[in-house]
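Take a look at this single chain, the form predicted alone, given in structure tokens.
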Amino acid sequence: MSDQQPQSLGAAAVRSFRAPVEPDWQRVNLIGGVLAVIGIIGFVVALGLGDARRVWLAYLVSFLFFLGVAQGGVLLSVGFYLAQGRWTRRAVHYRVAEAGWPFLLLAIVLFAGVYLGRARIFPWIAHPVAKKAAWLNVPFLFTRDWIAIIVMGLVSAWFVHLSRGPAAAAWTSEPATIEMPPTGIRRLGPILGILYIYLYTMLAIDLIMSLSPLWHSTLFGWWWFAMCFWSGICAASFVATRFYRALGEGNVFRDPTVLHDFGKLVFAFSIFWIYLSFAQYLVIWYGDLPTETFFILLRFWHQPWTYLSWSGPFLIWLVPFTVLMAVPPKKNPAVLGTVTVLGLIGVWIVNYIMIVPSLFPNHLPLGWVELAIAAGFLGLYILCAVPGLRLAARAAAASPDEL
């Protein structure tokens, strides 16, 4: 009887009967929806209380933070392809990196909020700077920035479409070959990377640096988009640590090399960020020009901003550098997950201290308004990322015979 069972069952006899474990996506969507509602209510209530400048600055901070996380994740996927990073089954590292890309399309709409709050955000509107008026004027700035966000959103959508196509799936499923990535990805990936460098440098100058119109730094754009890229790495790594536990035994993220590689990315690019930070600071320090030094002095040596400002480098560089230096912490989901969450908080803080002190030099407006608006953006980001996360989870939990 036992000899005949495989013949009667056919292929089903050798197929794994382990049912894939699925997270409770309805609960995740509910959490995202609740957070989005909290953000909307907090935004409306805060505006009603009359503190419009604080509200719009908080909106800009969280908009730029989540825009950077989503775009950084797509660029991480670009980097995987260009480096021929085929190191997990069904390329789940590509899927978790790209999961937040729909937020880039939503950002096209959300940028309207920055436009609506422009008079409260940008001091050069009420007090034009004559030497920079050709660049810092409302029609030109918002037109070019809106076009930049639209272009990056559409090109990113195109790239993710190719990444999830059959050609990319076939390529990622054969890690032992020396074949190059599919032609479309090989052509579009570098274009997207170049656009990212130029357009996100422009966004950094227009939406952050221009809040202190007299300040300038030629390295600021590089520094900011490198931080956005690192935030994308942290988001993908955090998802990997969550899936390690949530998807049960046998999922791809239980392979210790997967978390190890994510941990190495978090570690390496935190060092790159602090390198760019020190390079920018060094030039300002030895130049000792008042038009450059005031920006640093206000944030790092002027209360009430000092402690919050120093917490940024602490969370983005010092914690990852000290905790993830050895191999075991990189493979530990609890440790890596904690480091990445702290790192993302650090990136939000750095965006905050780059923006808010320009208009509140002697006051630290950090409370329920900022937290509610940040929660709202987090909820929207979660709702945007769920479809991509479901795709990654199903691929990670798939049995070997389903590949």
Given for the second form:
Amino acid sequence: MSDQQPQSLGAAAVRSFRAPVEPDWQRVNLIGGVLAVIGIIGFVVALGLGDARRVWLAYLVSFLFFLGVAQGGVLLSVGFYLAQGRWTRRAVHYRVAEAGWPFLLLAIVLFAGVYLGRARIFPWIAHPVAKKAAWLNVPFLFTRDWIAIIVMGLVSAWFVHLSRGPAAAAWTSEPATIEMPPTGIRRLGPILGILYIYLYTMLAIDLIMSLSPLWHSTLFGWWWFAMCFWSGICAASFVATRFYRALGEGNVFRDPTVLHDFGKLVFAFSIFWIYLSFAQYLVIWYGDLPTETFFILLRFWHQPWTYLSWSGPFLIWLVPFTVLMAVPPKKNPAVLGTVTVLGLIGVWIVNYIMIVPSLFPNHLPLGWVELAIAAGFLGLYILCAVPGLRLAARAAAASPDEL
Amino acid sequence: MAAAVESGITTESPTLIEVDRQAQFAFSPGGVKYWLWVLFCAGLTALGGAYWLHQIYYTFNITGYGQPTMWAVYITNFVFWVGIAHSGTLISAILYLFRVRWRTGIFRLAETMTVFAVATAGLFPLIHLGRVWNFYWLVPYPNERSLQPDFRSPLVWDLFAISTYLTISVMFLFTGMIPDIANAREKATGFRRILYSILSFGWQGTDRQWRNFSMVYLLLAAFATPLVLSVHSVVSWDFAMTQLPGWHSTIFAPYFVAGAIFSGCALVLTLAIPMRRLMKLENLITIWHLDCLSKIVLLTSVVMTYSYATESFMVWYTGDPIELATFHERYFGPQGYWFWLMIFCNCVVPLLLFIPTVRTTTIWLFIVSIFVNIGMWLERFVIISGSLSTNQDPSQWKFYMPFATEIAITIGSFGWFLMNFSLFAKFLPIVSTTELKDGIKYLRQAVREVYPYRRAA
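For the form predicted in complex with its partner chain instead of the form predicted alone, what are the coordinates?
Below, the chain from earlier opens the complete complex, with every other chain and molecule after it.
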């Protein structure tokens, strides 16, 4: 027996352990910064070129998309705590879910953009709807929506602060108990959940549904915040698949059950979203009331919108449903990562087709303007998420005794 | 502890054998009080049956039915009982797939409730038929005139949804019981031994049998999960597909599903709390189980409140005069008190469950669950009867009140459900010893630490 051979299985584990690799965070920050600059330049140039309505709508689409991703992630963490989801003896899944929360504070400032572009975005400003004037008027709408975004940002920040505290860490490190999470989280989690469903329903009605002031659907708010929640799951799962590779051997994401569980969440809530979509669509189709059907017909059955509209359910439901049906694809970081990126693109598209056709019914304004502005928001989101991702990467570094 | 000592449990940290012993004690032959209770339930069933026969003979003239309210208490009961059935599948299938630890103590009880609730619900479309002997017209069967039911009708979707749900629920219940029945078979004598030998399907507990059992159970759970969403969605579409104000609403499907889980979990609490005391099951269905279940009730209550608020807001937002009139009548009309009582029961009373002491005190939980049961029955009544009473034509408006026939048949349905449930609980294992033993370390914690909360932040 040579000296190179380990003396026991434990020693073999120690020897085979390699410390996780620290990702190049400066490079990630640089990418985020470059994308943000591209977005700002694109936004200014596009405004200068004259099609202000298109620019402000693109701004609204990306604003709502990244707001939903960041908030959905925090809500995913709330869900993990309240359902006692302690998968890994470490808080990695909480950390990746919460990583985007600083964007919620940035959104308080970014919402000013929606205010500045209000005349181009909201058709009811130029053409008031008498029956809805009590709800759809500029002072009331922007006051309540701004308050909603501020409240959600601050409460989320408080929740993440508690989640990163010592009591939560102690709780997550004892997975084999029936004990509930620490008091603060136990109290704040439900409050955040309740605020989310009410305030995000209001945002959906105000910032999306009101762009077609004659249309209404009772389920719309629920449907939209469920999609935001799913986008949060996708973002967290995508980060998990990236960390799987980027952190090298010896990180918690190499445990196949972690990716498997993320894959199951992506799969399950994708089905839930299509269920809500179908429940909404079927009632409108069967009822066949013109005040309801025009919104669907324009998007799903009239060109130039048809293909783009159908790509939303295709990317959010059909791809995850077919690809993630079996166990191995859920555990495969390349497959899960691709599905989640496609899913996030699908969510952006769905936001786009809910908003833009209301003001551009006959042509499809999708080009460099929309891409540049989306890239800018992505850059800002990455810059916001990096500190949280660094914490997640640190938490993911497994010690040899856990291998 | 007195109950525990009586049933053979002598320690607060149950061993595997003690779990078996306590479960066996639960379905040992019943005493006089038990049989008097079953007889009482049978009497209620007979009362309902007699009134049904009376109605068949004298037609709907002896009920409160009449234009415009041709769907009222019977369809309310149908939706109520289908809704009750949902918690069983939620607890059995969805929580199983999510590896939730607390389901072990109560899932069998919930599954049993599901089967008998669906069986009760299935009676009401028949009771609602004037000529019940023609019920098979709903079924697509070959006939000389090539007539088929209208597959665009949600009522036909209902038939398939409910029958699928009943089939899967029964399979799920009996498959899960096989190891427990086999366990009981070893100690049973006489008629019970024969019954358990048949129902255990030759189970010997071999490795191969356990592997197959686990796989079948997992597949059935995966198959049953979509049914939780689909069945009550289909039931909601009986209403939402129409253009009737108060019914035509896109939120109905998920809102009905949430309501079904809400009422179903509340009824599990209503049944589990007295049962664990009467059958000495306190160490198997612990406060921890009830606490977790009550959180589901609380969560779904919040969802129901959200749904009521959204529905009301959207009526105001659209400004549609007919919708506004319908909802005005619902809130402030001659039967507005039903609506506000429903809000009190479904939205206000469950808020007490935010208080941990309420969630861990059985008497409080029992009271809250009774309020929820009442509130959820009223909700269906308000939606169904209230909306029909105030349709698009105000000249037809007429408010419905049930007659003795509907009331007696409704009481009879509760008797029928409770009779079946009580008989099952004494003849077949109402708690799963297999799964309880599998999660014994959590059960021990639950018995030891009644209040599973970290006190300091």
